[in-house]
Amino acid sequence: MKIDKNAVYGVYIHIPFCLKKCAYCDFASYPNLLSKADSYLEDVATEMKQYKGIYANSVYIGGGTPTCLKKEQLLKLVDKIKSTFLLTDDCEFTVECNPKTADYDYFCALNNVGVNRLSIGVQSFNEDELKLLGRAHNAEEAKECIQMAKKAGFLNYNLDLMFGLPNQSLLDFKKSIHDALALEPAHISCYSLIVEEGTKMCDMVNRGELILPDEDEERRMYHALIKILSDNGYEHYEISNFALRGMQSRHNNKYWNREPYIGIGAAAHSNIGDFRFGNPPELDLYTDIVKNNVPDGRETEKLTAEDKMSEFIFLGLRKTEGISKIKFKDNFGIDIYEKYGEQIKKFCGLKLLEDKSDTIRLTSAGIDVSNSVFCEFL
């Protein structure tokens, strides 16, 4: 794998520690293991060394919960990132935060070292929903956290929300949206709940203890979300993401635009050149790879031209602006209709795709069944 040192990358750093495991979470996150944080951060610093001198215009420290680290630990990591990568002057530098794990002093410290964006995992402003999700914070703590972040100088922050929760009504969800808007976020990411196998919530659903909203009710929530945010000046620029003008997430756009990115830490994935590879989620296996240079420890895939074309389609169609037919031909040397004409004609006929000028994009009805559309381009 050859790293192009002239390219500009996105950088993702995974912090796998958290205060508690949420009922819906199947991410690589581990509660009650903060005693391992120092040694883990040493491994991250070691893995990072191979990318010394690489240009980056977005950095995202995610998890888990990065702010459950001691302030000094996270500041040391930020310093290591800045001394390893050549960050552009306009670099978007994001840190994920749980409302329970950071205060005004913590936010001031992050702001002072160049972190310029926060992503705050609120999920809901409804107390019953927060308890059901197993979140560590309550609604008032979420609001206080955001006010402290603003006081510390953060104007660019994202709020995460969820819908399609057990026992959630349309009215409940609308109230959470309005509570979020009252806090003036620059960006809102809002996802429907996916009940993953092996989670506490999945067990409760399987036992009949929780009842999920039906598909029609979930769609009503999603359409209400789009309308309310649009009426309040937010651009719906990706299926699950909304931003005020000029405040789209540069880092997330790198994924949807198939731009190169580097993932560091347990469970982190990278996309470099023709290769995509990922570290194992288990902390001991990750340590073996970094410290002991364990061969074949990473999951590695060499992307074919077919892989790249299908990714261009289904990742690009996640964006509401859609995909460019000219860019497809420039990238792959083939007309998009020659490769996918049958699928495009089918979904335009079903009014799930719109084909105008240089652009192909999902219609509103297409967004509702986007996964079904994407599958036919794989």
Second form
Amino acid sequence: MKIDKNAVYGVYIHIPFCLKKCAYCDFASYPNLLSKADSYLEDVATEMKQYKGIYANSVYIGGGTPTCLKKEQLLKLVDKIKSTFLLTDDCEFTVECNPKTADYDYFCALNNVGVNRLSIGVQSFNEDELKLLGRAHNAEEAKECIQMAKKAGFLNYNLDLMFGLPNQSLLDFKKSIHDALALEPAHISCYSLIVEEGTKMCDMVNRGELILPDEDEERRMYHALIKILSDNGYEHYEISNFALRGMQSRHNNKYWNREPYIGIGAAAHSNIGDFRFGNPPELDLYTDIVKNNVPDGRETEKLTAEDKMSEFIFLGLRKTEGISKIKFKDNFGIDIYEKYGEQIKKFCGLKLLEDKSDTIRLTSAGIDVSNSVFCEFL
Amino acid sequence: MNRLDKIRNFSIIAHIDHGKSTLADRLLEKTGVLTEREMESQVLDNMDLERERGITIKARAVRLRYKASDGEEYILNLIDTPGHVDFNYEVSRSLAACEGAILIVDAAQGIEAQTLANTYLALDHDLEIMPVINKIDLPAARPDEVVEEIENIIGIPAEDAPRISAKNGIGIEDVLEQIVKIIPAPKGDENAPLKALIFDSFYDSYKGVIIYFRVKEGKVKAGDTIHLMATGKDFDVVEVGYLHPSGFLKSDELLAGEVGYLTASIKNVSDTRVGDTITLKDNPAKEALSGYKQVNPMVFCGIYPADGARYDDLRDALAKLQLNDAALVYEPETSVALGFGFRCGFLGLLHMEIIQERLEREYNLDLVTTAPSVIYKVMKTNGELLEISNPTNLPDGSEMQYMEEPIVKADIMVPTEFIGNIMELCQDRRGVYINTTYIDSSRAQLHYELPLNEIIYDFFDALKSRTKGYASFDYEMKGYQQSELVKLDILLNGDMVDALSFIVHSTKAYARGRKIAEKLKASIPRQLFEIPIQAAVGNKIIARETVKAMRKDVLAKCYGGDITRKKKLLEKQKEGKKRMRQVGSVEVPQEAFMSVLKLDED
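Given the form predicted on its own above, produce the structure of the same protein in the form predicted together with the partner chain.
Below: every chain and molecule of the assembly, starting with the one above.
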């Protein structure tokens, strides 16, 4: 795989450690393994070396919970990133954090070294829901965390929220939205709960201990979310993402726009040239790959022209601005109608897609059933 | 003692679960040692080939040797019988090959419906019934009472019936002794012209058709030219012999009174009908044995491969099954909804289920089947008479003068406490009550005339569930009868689904239509638009349900930059859709086609 030295990349660094595992979480995150952090960060540094001198205009340290690293560890990592990549002046530099893992000093230190965006996992402001989710913090602690970040100088921060939670009512959810708005975030990501196989929550749902809201109720929550946030000046720019004007996440947009990004660390994924590949989530396998340079251990996909076209559609349509027919033709040398005319016409007929001047986008009804739409473009 | 005096031909009859196969296994075990002569003649390559090709010998008639307490060695031929109403004719031919039958009765449960049905079938063939009380070691065993039951209800002496436990090998010797004592030796003149009764046959890709038969008169050996009296076919016998518990054993000839097999390079089981009489071409018998009848398929359904690309595999599988099953018929048909498939004919519902299961299990096919149908006769206004087994082929109502449907005479044996339930059921199935015969104070036989199309769906299941499993049921064709029949169509989103059409009595169309619409609603997943489900007779909509449009199918989560995972999830979803049938604009899962087959479940 060839790296284009002139391209500008996004960089994702995965920190697979947490204080505790949340009930719904199926990401690569390991509680009680912080003792391994130093050696893990060494592996990350080793993996990073090969990208020396590459331009990046977005860095995202995600997890797990990056801020459960010691302040010094995280600052050293930031330093490593800055000495490896050529960061553009306007580089968006995000660190994910969870309440109770960082204090005022921690935030100040991050702010000082050029981290300019935080993504804070609050998920809910309802105590019962937080307990059900198995979060390590309560609502008050989440609010305090955000106040400290603000005080430390962060103006650009995202709050993560969830809905469609067990026993959650529409009213409960609306309260959480208003609590979030009161904290004046620049950006809100709001995810509908997906009960993944193998999680603690999945077991509880299977045993009938938890009752999820039905489809209709879940959609009512989603539509309420869009309404409330847009009434408050937030633009709904992607299925699950909302931002004040000019505050969209550059990093997120790279995923939907098929722009190149480099993933470093366990379970991190990259999109470089024609390739998509991912590191294994298991720490020992990851170490193996980095130390012994066994790139075969990575799950790799070489994209065909066909793959790229369908990605263009199913990733691009996640954005509310939709996709550009001209861009499609520029990228692939074929008219989008020649390639996908049948599907586009069918979904326009069902009022799930709309086609206006250069843009094709999902309608509001289309968003609700977007997977069924995307499927037919594969 | 002459040759015949040392032969016993018998079957085992029992209610299901009373221990028929366990006792058979015990008898084989007790007697299943090869004599030296048999060892020699057991052609090794023959056996090995069979083993290599993985053929399971269809052990329908096994020869056992038993040295009785009188010092003589007897030949015991145990003839197996299938156990369901669909195969009653086959059962009757197997019984006709015997002189006696062991009647197993469970010492705890006593006589049950099937025990009686089978016993009467055996008595019809003048068989000597030898009762055996099984499971005497059960805590709930009440052998003395069961002996009384047998004597009172069936009217045969049972005082000396062996009291055994087949499972634990208790009393097996006693059974063998009584077989010799009670079951009569066969009769028959080995010098008379050959008369042998075919009671089963199956196809072996190595030997061709293997016929199981009982020699009633005369003898047969390799090299003879045989003549099958019903089908009129002639064949040169390649091999005769009998089945030892360990495999086929060749013998020089089979004589009157004996049971065995023959091969004659026969390609097709339809040439060797069960019930036919084998005689010799050069020295033919004057008359065939009585009781032959051609069995005709009575129940039809469409069978389609779930994956259209496997049409050829389905055709090959049906051809292979037919090699062994003369009663199975099929011809290609096409359906707008289901594509290319076959219209298949069966003896009855169980036969249909067996074939479907074998296609799925042995040939690894995923099937979609349509609702079973019978053969209707249609008199057109232009005087033309049609026979219709596929509802789709029914002419327009304006072209029809009248329709006729097949009627059967049904005998239902039932404990008296359930008579009310069964009468209700038969009433509901448009039955005409004939009369009731009481067997004793606790059992009765109800006689009804029922339209065949009312019993092909789930009548057997309904009988069982209304009688705690105690009822048994037998039927025979009576003939055709004019009837008010209509074709019920199902429309999805306005498009008719041909595979879901069926013919039903006009008084039942409304209820049936409503039920099917409900079933379909439950099995068709929500789609991107609302789907009306309609049941219609002609242009009249008689039932309607709606599958609401899908509300939510969205992946909120972003999975870091793991687009590959996202794509895999979408691909999986797309795969799921592929397995559905596109009917007009609607995607219909295979289960939906199947769900309408079982309407009386709830």
